[in-house]
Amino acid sequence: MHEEPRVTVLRLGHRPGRDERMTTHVGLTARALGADGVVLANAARNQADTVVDITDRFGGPFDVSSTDEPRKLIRDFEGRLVHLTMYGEPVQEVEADVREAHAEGPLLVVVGAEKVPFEVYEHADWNVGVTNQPHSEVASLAVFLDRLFEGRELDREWDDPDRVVVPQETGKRVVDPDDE
């Protein structure tokens, strides 16, 4: 069976005291919606712990790492680079090209926090806008991944979860999968 090439999300930038929840949500969204891993840049190591904890409890695989050299990661990445920005080409106009490129090799999806250095725009194979209006980078990542995977990520099954959410019309039900 042919395994699809990897998708890694790079959270570029992190403003301590301001971006804790947003950076955590970038990691959780990447995990839940089909990426294979997240790399958190610079001061976001505490958020990595939260994403690892969720992966341990709700299943994987999902890789979480951090880097003090995000620009080097971007420069040296062996694959195609997608930069999510409100200034980019509309996602609906480039999604087929990105999907085709992903079939041939890995993708690095860059999601910024603060002002993104111009070199990221230059290194990107695609600067992609999910609408060209200000909104959350988490929303952009979610829409982009759903477009990339064409909804297949919504049916994903997780390896070795300690907990499983049981979908139901009302209420909350979380169970140990070994008890089911």
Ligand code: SAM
Second form
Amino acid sequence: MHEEPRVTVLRLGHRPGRDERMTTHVGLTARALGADGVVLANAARNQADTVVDITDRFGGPFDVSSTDEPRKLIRDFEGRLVHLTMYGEPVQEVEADVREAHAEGPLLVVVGAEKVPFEVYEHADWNVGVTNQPHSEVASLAVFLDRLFEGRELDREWDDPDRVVVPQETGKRVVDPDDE
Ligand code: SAM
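Structure of the form predicted in complex with S-adenosylmethionine, given the form predicted on its own:
Whole complex next, starting from this chain.
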């Protein structure tokens, strides 16, 4: 799946002191469910470190960066832009169009924390609702990525992990692949 055009997630509106875990979980969910990288806007440095640390331990590739100019990133992005919002068009109605566009070029998937500037709605090629009910950026990102990749992300393999979880019916087993 990683020969496909890139999918980058942009996390907007991080509020220090309030959104730490959610921002970290946006990054981890983006990585686990098939995106190629996350960009964290505005002072989310510790959260970036956590996602880099997980990538180091559990494998990559996955790019983590931050920006103080998210609006510029949105304006200058060379590809199509998806904004996840409860006010958007139902994901089940637009997913085929988004998949078709992704076959042709990169996608930027934007999620918010608090109120997202109207400019983002205007710049988006698709404002996408995962239901039109309020819930969370982590949940909407997970469902959206799974629809985009049609489940292929669940079988992904990782490069250079220090540790690999061996699925168990009961209990936990984590191995160092170099010891196997
Ligand atoms: N009123 C906000 C909105 O625009 O969706 C809700 C803010 S919510 C706490 C934070 C983020 O979660 C939103 O910016 C959006 O990215 C995501 N989100 C929440 N509910 C969603 C839904 N039903 N569909 C898609 N994304 C959603």
